[in-house]
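A single chain, nothing else alongside it, follows as structure tokens in the form predicted on its own.
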Amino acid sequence: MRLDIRYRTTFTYENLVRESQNELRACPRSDENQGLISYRLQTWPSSKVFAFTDYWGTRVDAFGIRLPHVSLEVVAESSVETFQRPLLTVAPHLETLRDPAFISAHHEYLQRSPHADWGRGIEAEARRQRELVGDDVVSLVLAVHRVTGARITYARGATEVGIEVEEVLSQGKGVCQDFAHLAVALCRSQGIPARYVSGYLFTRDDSVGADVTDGDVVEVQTHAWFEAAIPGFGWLALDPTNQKEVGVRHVKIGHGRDYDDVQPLRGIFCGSSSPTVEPRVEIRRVRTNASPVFDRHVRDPQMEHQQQQ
């Protein structure tokens, strides 16, 4: 599926900000999954973009606005191509989980991170949904992903960046931030390496993740979901937010031990100001052999700065 994006992000100060300084995380990766066509970066005022690949993989654009303003914005383009994925065909037994490669492999993705530090709660409920599967890691994931679904509602505002992963389990709603969070939790403390995954998805509804059959643009956020590790196969991706598999509608961005590896637009000020931040985003399904939305040049500001030396 051909899908163009417009991530815009608004900041409008109370008062006059002398020098800001801030990096994006909004850049579709290329993977086997999908595909980059174009990508463009646009900022008011004007600034000079350095890019660069974190270590997590993901691409980001550090800018700086050093002159006095009162307003910030933030505009990216991309065209991505995404691909069906393959079928699971792997049935991996628990013990698996315990190869010394394998752990090694995926050691990050099985430590606690600040916003999936689990407790004694989600610990219990992990080895309930692993008595009722059995010895089978695939079961136990696809069970985590069917949990996540019935212990959460979706409710907007209903929490904050930051909230403790255990309150989120407890008061039983969230945001897909929760439900991601929620589901590596439960992954992670039964020892299945799974990561938050930052990215987009094709629909009017975050909660039910339904295809779009009245036109083809929709506004939507920014989207999560996680994927887990899963011994001989690789990473399985789920979308726990609206119980669905990951699916070409989704468009990655990158991914994390959690929201913080991957969120999408941090930085600072200089001034005494609270802003007012209007983000949004544009998606737009593109029929085959229509012509492209957005620009196909792919301004890469390591390759400018490059080509200038």
Partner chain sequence: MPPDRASATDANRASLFADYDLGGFFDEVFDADNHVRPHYAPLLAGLDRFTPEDLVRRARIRDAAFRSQGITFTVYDEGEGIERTFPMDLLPRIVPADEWQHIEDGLVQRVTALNSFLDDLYVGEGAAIHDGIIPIWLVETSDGFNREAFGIPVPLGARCLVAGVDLVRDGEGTYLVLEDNLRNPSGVSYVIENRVAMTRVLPTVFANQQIRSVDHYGRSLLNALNRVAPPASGDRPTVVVLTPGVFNSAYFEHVFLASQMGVELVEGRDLVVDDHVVSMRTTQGLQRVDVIYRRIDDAFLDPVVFRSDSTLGVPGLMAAARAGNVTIANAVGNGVADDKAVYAYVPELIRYYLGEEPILPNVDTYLLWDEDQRSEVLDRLDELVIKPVAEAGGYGIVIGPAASDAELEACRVNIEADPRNYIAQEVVSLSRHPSLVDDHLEGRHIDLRPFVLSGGDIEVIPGGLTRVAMQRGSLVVSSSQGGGSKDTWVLAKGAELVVDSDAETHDGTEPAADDVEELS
The other form holds:
Amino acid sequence: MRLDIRYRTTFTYENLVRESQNELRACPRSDENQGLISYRLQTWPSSKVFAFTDYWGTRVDAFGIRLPHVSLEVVAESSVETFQRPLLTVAPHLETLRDPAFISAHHEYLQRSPHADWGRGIEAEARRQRELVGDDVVSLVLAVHRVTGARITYARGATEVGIEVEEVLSQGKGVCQDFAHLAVALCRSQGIPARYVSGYLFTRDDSVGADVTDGDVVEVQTHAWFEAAIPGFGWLALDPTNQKEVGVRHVKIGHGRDYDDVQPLRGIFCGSSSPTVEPRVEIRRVRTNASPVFDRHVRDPQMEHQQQQ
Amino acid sequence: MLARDAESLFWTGRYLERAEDTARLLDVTYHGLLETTPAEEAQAWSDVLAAVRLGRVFAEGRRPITAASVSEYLVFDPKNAGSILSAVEQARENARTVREQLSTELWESLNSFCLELRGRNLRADLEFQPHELYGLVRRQCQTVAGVAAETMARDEGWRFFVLGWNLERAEMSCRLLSVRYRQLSPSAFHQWMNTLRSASGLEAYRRTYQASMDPADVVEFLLLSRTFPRSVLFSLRTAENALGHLALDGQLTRPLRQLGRLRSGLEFSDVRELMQGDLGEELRQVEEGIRQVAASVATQYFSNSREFDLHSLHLLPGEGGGR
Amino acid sequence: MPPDRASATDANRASLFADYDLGGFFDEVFDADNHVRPHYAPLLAGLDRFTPEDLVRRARIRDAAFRSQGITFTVYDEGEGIERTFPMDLLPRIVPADEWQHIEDGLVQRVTALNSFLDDLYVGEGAAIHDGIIPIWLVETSDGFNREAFGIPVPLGARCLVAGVDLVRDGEGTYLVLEDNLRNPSGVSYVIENRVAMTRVLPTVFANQQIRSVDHYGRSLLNALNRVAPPASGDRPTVVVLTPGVFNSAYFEHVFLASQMGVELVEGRDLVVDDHVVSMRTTQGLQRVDVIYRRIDDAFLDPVVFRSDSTLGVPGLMAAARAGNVTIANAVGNGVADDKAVYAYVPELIRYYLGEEPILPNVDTYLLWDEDQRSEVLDRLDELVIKPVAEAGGYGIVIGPAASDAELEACRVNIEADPRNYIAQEVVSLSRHPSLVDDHLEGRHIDLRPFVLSGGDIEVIPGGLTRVAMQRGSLVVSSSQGGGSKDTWVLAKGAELVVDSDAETHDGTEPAADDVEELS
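Complement to the form predicted on its own: the form predicted together with its partner chain:
Below: every chain and molecule of the assembly, starting with the one above.
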């Protein structure tokens, strides 16, 4: 599926901000499930963007603005083609998780991390699932996926970054990264390597996964899901928020141990406090013969500095 | 040089001069009052507080104005950031942040001065040998200044040090006059003499004016002398010279313009006219002018430092409009 | 050395060393038969006219001099900073030329391998991991492994621009590596200041000695920093020293290094990043910076990338380094190579990268995640030294033979909870050196931290910081643990070691104590 994505975030500050330094992770990666066709980033005020690939393989755009400004707008536009994912054809035994080579290769995704740390509640839930499904890795991962959806309901603004997953589990509500962190923690507590994924989802409403007609533009947010390593297969991607397998409507930006490794925009600013933030993602499905772009955002051309991938 | 280092050197100079001026003022007041009435004494001590611009803050503490209370407040009260001890500590702290810019001798003399003050029983000193204490502060400040003059290269750092030092001195001499100018009657003879003593200018004054204690002569001497290093004009000329060296390619910077105007205003004024006019207002304007120069110096050279109000951005997926 | 000369010297030391007890340890000054080692003979000859009282008086002069010069470090106790001097013992430690050559060769070899390992890890292919020399998980679980530094190049691969390698000598006098310090090793200022203090307080003991000088350190450091400047910065790169500020315990050293090199000492707030280029704020506007010798820990360097609450660092610095516009020294992420568990693999890394046998051996080390090694260690906990892997400065170390039962039990619980976080080592019977204690000389355990500079060629400063465990019997010699230091003399090759007793070295020209005070 060919998708055009327009990531846009506007910060409006109360007073003049004299300096702002940021890192953006909004560019879809290219891998066996999707191919990046084009990417470009613009900021207002304009800035010189330095792009690199980080440890996790995610493209990072670093930019700083050091002249007084009261708002900062970041627009990243990409075109991406997503592919059908291969069908799962294996059903490895839980014992296969103990293979030293497998453990060594996935070591980082087996450890606790700040946002995917587990305590008794999570461990008990994971063990219960394990007893229910028997000794097959895939079944356990799917059970984790289902129970994540069953134990928490989506509630916008229910949580903030920094909340413990145990707390998410006990209060029973959260946003997409809480679903992903909980699923990751449940998997890891049972020795299944799992990672947090940041990306975009082309759908009108995450919670029902409603379909969208070709050519429609939908407004969404960046999304999060998780991937679990299945011995003999590779990474199985699941979207616990929507209780769906990850497919052609999911566009992956990157993965890591948890949110901190793939935070979409992190930075600091200096000179004012409490900005209002307006993040917005627009996604449009493109038929292959259609023009791949949105209407160009009209701006003062002198302020415009383009960074073309 | 680093903007922050320049600022630290500027303040090292200012604080040292502040410590010295305060010690001088206290010494003279204390020893000038041994034969006066309690009312005169209270007036003299409140003049001291006025001269260091701490009268209002002191009054907030609801303390009686006595020799002991004011001296303690101005010598070592930890709550008074303008006390001699605080000023020396701050001079040292500022110097410590620019140690690599200072000669070892300069740092050592300032550091040991500070350590000595810290190690003394200042309360006992005030009670039993105030003169020795003030003498020590004065001598040590002069030692530091002398070591600085002998060992520091005449580079930017030196100019900022001299600038801070002389702006402080000019301001202090100006305030000394402000406090005294109302007492124009000849009977206030010994206050005028003390004022001169406070500025260490009595001997130099006598060589110029002999035994006269005409207030106009004293004002002329402390405000307009071209030869006495503690006069307002002399200090401003020294400061202007330092600023001139700091301006690249003879560029006329804002602080230099302001200081030039201020200095030439004094340079060409006539003490008789001043005495007939509103001397108080004149002094107030000079003092205000000095403050403005200091503010412009900060804007021109120091304001380049970042303020410490960093905030981090956190942006959640699923926050804001959609999910 | 003729035998009669030796016995004469032995006789001379009667006064100072009257009750000196070797205590069964390897002593740096005396051999097992209580004879003075030849390289100490001239020193002892020079000292023999001093009474203990003389030495005590000189020690006081030294303390006063250090305080007035502000040669201090800050100890934080309940939030209150206290400036302390790092006491220097008056008896210098002497290393003969051939021993030093051995140390130097070993250090060059070790630091070369560590630089290769770090470069391999951060910008290479991870060859040592792929080839099974070091387990990948060990690297990935190291606190010092900074994924944020992944892919940031360092010119010449000089990642450990300044390394401080802690050496000890065992009961046979063999030099062993105790640990590597590759992040922000401190102490070099004391090496130089101790030498200056020695020449002032005890000038005559330098007579008849050819001691290699250490005062070129600033120049060598600046040269190394210049060599790692980004290629675009031209012939005269701008180098700065980045300090956390006056409240840092090693602030004196930061000042010292900046002034030795004649470069600016900056704080984070003095630097700005514009378009991925770093500049410092000067009275004349911004001036570009090419190399930052930083004395700030990784986690505080850049709030965009690391701790966002840190105001010590420079926002945008990491991206500037990645863009190749500025070099940060020491490189970010070096902590992975001085992790004490990774330390155990350094001999293997030397063989792997250099194809050589290690010249300086490690102390025998047990890795506690290995079940067999762990159970052996837990059985012998009271005989071993247990160290947390990521701490420096002697914090968290448990010395089995000296620990109480409760301490050992707590240690056992910690190990079982997180075996990756600890290593165990055999207790090294550290060598001892006579040191002035109150008014007499006693043997005290010592170590040695030489400083190694990378920047193309590797240079070892002849000498280093000899640290003394000032408490009797203590084996912990860190400055943060109340230790002292010694001036460390490396003798020049071919130096005459024989005292010419006819050429009187102490002819009454020794300055009186009061004169000395004025000198310092």
